[in-house]
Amino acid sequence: MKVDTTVRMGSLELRTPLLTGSGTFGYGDEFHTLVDYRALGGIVTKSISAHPRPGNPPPRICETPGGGIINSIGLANIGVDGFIADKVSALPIGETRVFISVVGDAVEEYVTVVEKLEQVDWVDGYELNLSCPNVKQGGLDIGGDWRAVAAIVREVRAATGRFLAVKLTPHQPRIAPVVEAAAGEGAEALTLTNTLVGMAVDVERRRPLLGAVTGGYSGPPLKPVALAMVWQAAQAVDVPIWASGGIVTGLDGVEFLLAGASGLQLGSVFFADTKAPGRILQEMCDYCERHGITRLADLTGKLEPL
């Protein structure tokens, strides 16, 4: 039996459920000879903002216990003028979707972002970076606040036609109100979830592990964290929800499918296994044939009460 592995949302057709996650791709130049981009449905790049940013002090990652990582890159990148004349033609056009996530310390400068790379044709859409737990403005403080979520995506709705995505934070009481802000004003995905604040110790000299003390912690011992967010969002809104946290196997992807998800956003695991997307589509491809189903995408929202 052939499982069908195309997902669709809204005007927007992915190959297969699997993107990269933002930040653990690079601009999406560097992975050509490592990554079989036919078991990608897209790219998100690492976020792109108006000007460039030289990131935390090293060192900026760091393993942990149980397979996790924590990270401080600080959302170091070459600004959007730099993005456009050095990276833009390295990309994977035409071998998969891309979208370029988009950074900013205020409303202005998300819409800065995207005006200027609303001038590149092939850009497929955009991913809103409403939740970094690793620099100093913007970040939680942004992503924590529903009200800042509405005018970000409200200014930048009504700046480009293209797909638009809003990434958000577990660090959430209730998922709910911010959920619900980013999809009325026109979002049309929403990844869940960006990282989880974290630190770790050299009990040795006894100093942090990261220049910048904490960072963003990711990796499998995320993914119930983020599993929960990705049921209480799609309990919320009907919009398609991309996952991501934690996604090492398939039977991971088929969890956040049947809590609610229609994208699965891959990102620590590429420091591990760089040939992962074709094995994870493998793996949930035999899944829906042991279990008689045709498409990965019948088994969003399926999850069924005890």
Second form
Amino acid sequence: MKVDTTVRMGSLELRTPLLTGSGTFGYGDEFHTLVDYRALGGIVTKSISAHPRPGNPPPRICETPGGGIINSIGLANIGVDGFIADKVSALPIGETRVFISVVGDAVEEYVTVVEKLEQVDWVDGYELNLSCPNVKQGGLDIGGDWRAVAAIVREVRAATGRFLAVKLTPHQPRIAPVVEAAAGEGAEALTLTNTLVGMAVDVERRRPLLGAVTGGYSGPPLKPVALAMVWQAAQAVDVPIWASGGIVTGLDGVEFLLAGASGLQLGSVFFADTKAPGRILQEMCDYCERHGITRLADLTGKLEPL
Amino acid sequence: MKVDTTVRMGSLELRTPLLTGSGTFGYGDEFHTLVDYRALGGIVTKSISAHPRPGNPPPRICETPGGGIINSIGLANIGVDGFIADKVSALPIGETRVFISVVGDAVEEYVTVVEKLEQVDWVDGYELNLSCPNVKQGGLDIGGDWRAVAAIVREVRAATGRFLAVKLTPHQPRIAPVVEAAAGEGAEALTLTNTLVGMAVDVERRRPLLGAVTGGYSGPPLKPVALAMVWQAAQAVDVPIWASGGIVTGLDGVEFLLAGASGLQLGSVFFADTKAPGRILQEMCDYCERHGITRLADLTGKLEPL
Amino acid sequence: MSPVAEMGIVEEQIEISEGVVELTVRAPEIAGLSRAGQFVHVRVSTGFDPFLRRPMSVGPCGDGRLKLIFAIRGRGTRLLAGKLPGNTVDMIGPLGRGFDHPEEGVIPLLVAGGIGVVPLLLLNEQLPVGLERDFLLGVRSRTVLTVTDSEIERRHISVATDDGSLGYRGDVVQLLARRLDELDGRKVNIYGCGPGPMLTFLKRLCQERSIPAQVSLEVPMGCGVGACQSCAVLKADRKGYLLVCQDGPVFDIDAVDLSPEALP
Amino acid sequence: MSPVAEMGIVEEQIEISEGVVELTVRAPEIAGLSRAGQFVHVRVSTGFDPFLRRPMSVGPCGDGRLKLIFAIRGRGTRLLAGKLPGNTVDMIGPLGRGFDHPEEGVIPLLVAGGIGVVPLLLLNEQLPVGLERDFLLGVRSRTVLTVTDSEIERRHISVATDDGSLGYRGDVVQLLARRLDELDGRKVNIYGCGPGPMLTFLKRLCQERSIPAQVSLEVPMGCGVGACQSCAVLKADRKGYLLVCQDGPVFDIDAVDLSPEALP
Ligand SMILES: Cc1cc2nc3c(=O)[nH]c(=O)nc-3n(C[C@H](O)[C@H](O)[C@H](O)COP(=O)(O)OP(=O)(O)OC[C@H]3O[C@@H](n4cnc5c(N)ncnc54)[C@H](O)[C@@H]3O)c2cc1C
Ligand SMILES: Cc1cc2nc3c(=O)[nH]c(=O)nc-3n(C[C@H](O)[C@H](O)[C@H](O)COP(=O)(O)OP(=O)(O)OC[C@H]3O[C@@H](n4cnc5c(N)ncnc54)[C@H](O)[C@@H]3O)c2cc1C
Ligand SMILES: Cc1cc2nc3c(=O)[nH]c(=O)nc-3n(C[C@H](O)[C@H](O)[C@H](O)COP(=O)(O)O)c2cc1C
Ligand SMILES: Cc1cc2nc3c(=O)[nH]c(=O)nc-3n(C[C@H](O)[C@H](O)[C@H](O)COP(=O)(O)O)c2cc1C
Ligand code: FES
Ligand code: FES
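Pass me the form predicted in complex with its partner chain as well; I've looked at the form predicted on its own already.
Shown next: the complete complex, the earlier chain at its head.
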């Protein structure tokens, strides 16, 4: 039995549900010789802002017991102009779809970045990062308020006809109003979820493990939270959901599909296993074969009531 | 060297910083023959509402890889009248301090419960649960909005002169406005944090592992998030902080003290180790001896910059 | 009523059949206090992953020892199965409410499904010597027996197998129905423990014939002592819940909802 | 420039001194491609806990084999130390920018602190045979040597110990200062690797005497390939960052901030 891995999301068709999580896969070519692009439906780049950002003081990454990691990169990136000028050759254009993650401190910045990217023809779509825990301004302040979310999606929607995804934070008392706001303004996919805010302490030295003290908590411990967000969002809206949070095996992917996701973002897993896309796709196909399922996409939302 | 374990929080002195996390220690006597009360500064009861609540459909608890658990109890409790009538004998009054966790769907319910408890003399104080992820109404809806938090704390503050703690959710884009609201209205301690919303799926049966689908995610994987919340709250306000989230060893306790906590709530750990209070207190004292620290309370907020 | 924390010491570890393990644990305090139907809450990890203890019925006990007999299902039971003689087993117990013994003149019928036999093995030992009784055990096939052949013989256990590979071909509730026919007229009391579908059938049968029964239930647990409300089961009237760790694990069969929806 | 993923096979595991382990790993591809100063990113768990790979300098290599030499610090290195002959080691590499060899007539001075000796052992091998050089190693005490006695002799390594238990009593930068005095006037190029305080001293010395130096830095890493920006170090002008995994791990000593605050 051959399992059909293609997924359709509105106007978009991806050859597999697997995408990369923004910030974990750089500008697309860093893993070049190590990753099998054919297993990926698309990549999402590091978040790009209007101007270059240096990022946070080091150390920027640490581990927590139980398989978690915390990063405090602080959206270090070369800015949209540098990106357009320098990174075209880096992007795996043609090998897979390319979505640009966009970040900003205010509505205007999102629009500026998108407008500049509209000038180049190698972009398949955007993912608006409304949820970074690692910056003082923007990030959670914006993403935490459904009115601000609505405003940004509306303005960006007016600036582009390309595919538009919106990435949200789990630090919301309720996710429904936020996903409804984003969907209502024309978001074509909702990415759930960005990292949790986390922190770790070196008790012997009585110091934080990260230069910025707090950071974004990701990896397997995030999975239960991301699953809940995906499920709650799928109950609230009809827009395709891209899951992000602790996907390291094919069965993790299946959990998210069942909970309602259409796309699956691989993030931290690249730091442990550069062959993750091929392996995870295979593990999901094995699951389908075991259960007599012929299309991966058929799993989406198929959680049965208890 | 003998380490002084007493902690002072405003008008309150506890013989140790250890408290129990609401809902994990019942009405106080269930672990009776198994727990050493002398290691506890106080207990916080299961959350009490104005009327009995049956709770959520089973199963109500499951595990996640990496040492997490998810519960969907749904605030099952006997209601304030039943509590007052039936549970006085259960409460370890005299053995340790007793704080009553109070929950409600609206301001009025919190006030009603507190007013009834004001009539009995064995209560040392209250912890307002403004953060339960397991109920449709109340819970996160209330705790997610700093204005609602302010309103409840204000009304309850007017109804009692007893010690008043307020327990908050990590599902906030920013914790500062919420803790400022609670502190501004007279909260004497802030409990950070309640559980995250979490979910787990049985892929083979394609079903959720919990009857209520989602629940509250606790245990070690919650610790990095709770630490970040404690640290952020300690930066924002001067009110004592009660830490809750993944404390299972003395070094976990030390991490929270360094991050700014004064009290340490033991929750899920009781399900694994009923001797946790004595063990954790000993491990913290050992740490102090190793570092030449004579009072546990001296660790609070002593995180050095990197 | 007063559980203790005890570090048991494994004295023997044997595999009864594929994936079914029996640990003989030296634990004088708990062994001395336990009534059939009660359980111990067992820590499976030395750290906190997996986090929760695992509830296990107290099996045959005496002489300062108790037997834990369990099917390997997931991570926790796999860890427990790895315990070898000399290893410790961190337990709290005995917990919960056990079986009530039958009144004078009433014949106890012990009806077990698979690994549900464990509390009934202890009940069988604790019933007055010489008391007439019947002990029925249903399993899928003789390869997955939860009791050794010699025990089956010694305890006069009647076996039903789904595939007919041993004893009666069919399920244990069908076998019970036959026995009831044979015993027609005599007063009996049923003691049941087994998987969900078996309990559903058992309840139907007991209601049809108005026979009293006590059953032991299995649900995921947190604290094991009545503090956390994790182990709720729906009451028969579906108005509210009972706690398996405190009100049970043994319930009057009429007290709890045993419909398929209630036993996921 | 094109790292590969390779499953190495451990051929030998020895303990060089207490807590310092040397693994000889068969990994023909990476061993064939590596330049001194480059590193491999090693998976320490077969699952995902601990989650991150551990960066390890490529030690002496050739003949399809490379040596990983490391100090046991925490959970990751402890797991790695448990690898025995026949076990696999999941690596990606070679990664990063290695040392540039000295120009004609310039004497390379290899200055190692503790476990920082590893990349310099490979550099020492890759420098043209017969080229004049100096190889200095500082450790706390002879009990925690990071190179075997026989290697010290064979490679003519000059040792400094804080407690004077072997060689020069003092730190390795002081020993270097003496050598520089002896070499007065001759052109040298310093190759350094070691703990933060050593690098701080080394930079001060190099600046005082205007000597060029390349140093290899250690910071926690995520991807190891320049994708995640986890491994940033502050530039010397404190305006922006460089990436250790991509721009380094070997840097011109003047390029990076090596003040104590920058090396927590
Ligand atoms: C009072 C009582 C007595 C029991 N006695 C026995 C016995 O004597 N022999 C025996 O083999 N089994 C017994 N069980 C069931 C046993 O506790 C489970 O099989 C065991 O917990 C599964 O753990 P696991 O890690 O292997 O499985 P996993 O699937 O990894 O378990 C995951 C989680 O679900 C819980 N869980 C899953 N299924 C069950 C279940 N059916 N009952 C309770 N918890 C469950 C576990 O406790 C754990 O928290 C008893 C259960 C109860 C409540
Ligand atoms: C390019 C490079 C080459 C290295 N070469 C060697 C070598 O040849 N031999 C050797 O013994 N060590 C080397 N190190 C340091 C080695 O990577 C760390 O000692 C190791 O990662 C510690 O892991 P742990 O799990 O034992 O310690 P833990 O304390 O448990 O580590 C926790 C986390 O912090 C990170 N971390 C902690 N300290 C360091 C550090 N100093 N550098 C990098 N990451 C750190 C770990 O990667 C891990 O993510 C090198 C580091 C780098 C960057
Ligand atoms: C090192 C690192 C950098 C990240 N940078 C970004 C970013 O720039 N923009 C963004 O939207 N998410 C960023 N994320 C979040 C990831 O894209 C992903 O949503 C998150 O890590 C959860 O998924 P995971 O558990 O699979 O890693 C980053 C995560 C990590 C670990
Ligand atoms: C089974 C269970 C029931 C809980 N019930 C309540 C509750 O009624 N009220 C409340 O404020 N918190 C409740 N909590 C949250 C805990 O008090 C605690 O804040 C949380 O579990 C995090 O701490 P931990 O990781 O130490 O368990 C409950 C937690 C668990 C596991
Ligand atoms: S398991 Fe905690 S109340 Fe039953
Ligand atoms: S470790 Fe990822 S960029 Fe260097």
